[in-house]
Protein chains: 2
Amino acid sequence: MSHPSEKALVPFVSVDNMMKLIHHIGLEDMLKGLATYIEDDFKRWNSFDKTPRVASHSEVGVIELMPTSDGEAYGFKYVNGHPKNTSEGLQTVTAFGLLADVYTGYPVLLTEMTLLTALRTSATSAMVAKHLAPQGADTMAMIGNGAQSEFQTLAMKAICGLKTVRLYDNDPSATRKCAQNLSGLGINIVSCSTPEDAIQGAQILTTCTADKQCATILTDNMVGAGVHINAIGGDCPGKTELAAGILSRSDVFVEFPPQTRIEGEIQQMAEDFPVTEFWKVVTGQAQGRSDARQITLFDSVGFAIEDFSALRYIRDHINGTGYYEDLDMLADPDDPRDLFGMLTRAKT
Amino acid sequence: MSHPSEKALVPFVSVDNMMKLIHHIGLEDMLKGLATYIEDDFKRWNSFDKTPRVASHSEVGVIELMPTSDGEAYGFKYVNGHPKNTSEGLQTVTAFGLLADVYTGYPVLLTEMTLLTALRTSATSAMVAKHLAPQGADTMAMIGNGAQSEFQTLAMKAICGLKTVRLYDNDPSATRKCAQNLSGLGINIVSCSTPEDAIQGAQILTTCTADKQCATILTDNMVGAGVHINAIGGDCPGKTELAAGILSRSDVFVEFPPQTRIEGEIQQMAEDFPVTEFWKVVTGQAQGRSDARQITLFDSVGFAIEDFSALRYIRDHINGTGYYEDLDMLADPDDPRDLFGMLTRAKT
């Protein structure tokens, strides 16, 4: 039978062709990379298609699609989110996208998202951290040291100008292990044995842990003036990880309030506790930051435009490295009208 | 670096691999085990999540996520919708679906869709036909001699017993190439040159025409007593195929009610007309065809379990047939918390 045209073919990056994309650009130029791309679709936020995810909920977890499109690309992500998995040597979260011409209706892209993820949140945290951290911060206290860890504390290297990270985790081998992670690679790594000890001197605060449960990370008492707060974990309904104190003294960014309403920081609040949309910070229409003493918090969920943004620096970044493979996904008879037809032929 | 582990592999069958496996099993063979699998599903219609699909829409084309699960498995099928694609070479429809695990989160199948939408759809039609048609009905009149017309006729021929299947389409070209290749699989051919002859003697009338416009292939007139009308074509907002006229003297069967008022031929009715939901058929709590001179109309939009359905028959019919690759398309790390840590030893 004759090769599918090149329209039916789809290029698919793998996990390990991710990895290879990511050591071929350096993982702290892509971070920087996915930073602008996330920027410039944060600066035309109006121009995007924005539907809450379309949740799957079961027992032990949930499956979602998060959709949206600009009007020249449509983008989607798969994800689930299942606690439970890592006790069975599974992933918490794993995903894929794709990325289709909004004019064909054609795929034009299949990538793995599990890292793509990792590194487009952690990309978001370091671009928010960039205009709403005080001026000067230049350490970071991170609690939580798992998956997203080493993540954060790069992206924040390359963005903000990140010197010092000052790691806390219950778990202390979770703690050695992102130190370890961490080492020789241009941060100075504190290992705390306490939250207390790891918020010292931090300008910027960064919470992500994983137990899906409202637990208290940090308490009112720990949150001095003048820090930034870059909250990770607080991402579904029933998990947070700041007290409600520290929201009613800082001022809160969020991506899209229909969604961090339900799955923030902020479902604690009431239904119309004030938060500012972060793309108007970007695009000069609200304000960030304005005196050093001020709390500011980033309630980040993840949504659905940075994963597109994250898709099209992919899709813009593979040609000519051969970190992909074609995929045979859609069919393409020579005559549309003859499916049948391409079917017989390829019996012969 | 280690080979990623078996449970970060998804198997994707592609378009050539769907081709081999559709010859491997034999064409009408499939198209029957397909209709048992989607009657299944019908039988247990109560235990889907049945989300409506969600949908972008652009001045050219729509793309679609249809997503449903059972509790057990989900799935999920990517489809656009461009007509004028056709005149650019293009496909007016391409698909491709996921099927998951929900205990896990874990897809466990990727495959084209294009191909395999066309089966179900013809699957389907005879399944429901078999379920309405009158007593003994063997000649069908094929009305829109497109990609699905072979399909729908080797359904009928496989899993309703058809024997003469009579040609109509507006393009003389369309039902010339119907007809050669149709020949030779053991049914009558009748190529007509009329709508009005293509209805002689036919019990099941298939309508299956392209145009994104409200059409009246069948006009009140020609549809008499004691036939099964096969409405494929009315599909989506704007394009219907039949008479209003006739659906006041059908007993209408439907698929989804809030979909198919929407998309159905019976946008054209009031919101309240009547319809049966065909799956109660299948279980018994509605009645089919009650005498020979009903006329029964199958109004077909598609829907999402149908979908479903082919994903569950191909997942248990690849295993042992070589017929798709292994994907790459989850990450694996050893140690869940420790994604950083693969990312860096694939550098190695």
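Here the rigid core means the biggest group of C-alpha atoms that line up within 1.5 Å when the two forms are laid on top of each other. Just so it is clear, the structure is predicted and the values come from calculations on it, not from any experiment. Numbering follows the first chain given and starts at 1. First, how it differs from the form predicted alone.
- If you fit the rigid core between the two forms, you'll see the Cα of Ala286 move by less than 2 angstroms.
- For Gly61, the Cα coordinates differ by 2 angstroms or more between the two forms after the core has been superposed.
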Contents of the next structure:
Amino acid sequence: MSHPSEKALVPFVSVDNMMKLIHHIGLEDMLKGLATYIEDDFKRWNSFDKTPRVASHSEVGVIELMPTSDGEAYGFKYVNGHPKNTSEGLQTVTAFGLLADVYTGYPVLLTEMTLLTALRTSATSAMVAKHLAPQGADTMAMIGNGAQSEFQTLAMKAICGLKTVRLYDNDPSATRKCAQNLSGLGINIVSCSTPEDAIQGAQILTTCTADKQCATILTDNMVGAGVHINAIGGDCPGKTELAAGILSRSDVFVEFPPQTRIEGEIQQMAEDFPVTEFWKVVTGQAQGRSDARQITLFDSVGFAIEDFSALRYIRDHINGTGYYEDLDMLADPDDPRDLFGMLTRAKT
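Output the form predicted alone next; the form predicted together with another copy of the chain has already been displayed.
Coming up is the bare chain, nothing alongside it.
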């Protein structure tokens, strides 16, 4: 049997190889690198095709496709969100992604994105906080200590100089897990028994909970002036974490308004509720933090351009590492009109 041609082969990064790549680069260095790629793509926001993700909802979760293109490369991510999975010993979120050449339509990368999504989400959070958090912010409340919490903390350390994290989860075992995982990584860890305790002295408030419902993780009276809120748990219709009163007192920054108004914290607000697209802050077209007492809020739902940035990063960093394998994914007959002939000859 003949071997597949080079054109038939697509580099594939498995979970095992992704972990090896992360350790090869260094977790904090990779977070900083991803943040740079994401910020660079925010700077050229208008060069991208943009559309809200395509979502298929069920009673137990959501399955989504997130596509975008800059005219030269096309990328998409498949991702699910099933909060009930944790109770069954499964991940709440799983994902994989693909990058393709627009000129030929041929895929050039296939990769796991469960780990990579955790990294790109936290890198995005920290990149935004670098622009919006109060000057000198070094303490974060991490409310929700699930699979994303350690990544968020380390990204804030690597990119924003975070020194202390105050942990809270309604499941104390999750807080113990997070504190143990972060031990020895250069962060001062304070485990808290209430969300009110967690936000004491914190200039950055990160909420990341999984329940698929409208919840009030932070009530209006809990949030004082001079903080940056990084709200990443609300990411589908009917799922929020913040009291509407907090939004009314905040300057709200979003990725892509048509998606965020459906899925984010601002789904609670009127359609004309004012928001600032964050790419405008990066390019200098809009102001970020303007004074020390301001409440800034990043209503983060995750957008396809961030995944595109992560796919670009992986494509650019796997060469020469051996941390991928070539998959025989694309039919490549000698005569492009003779696909049937290729099949027939394979019989012998």
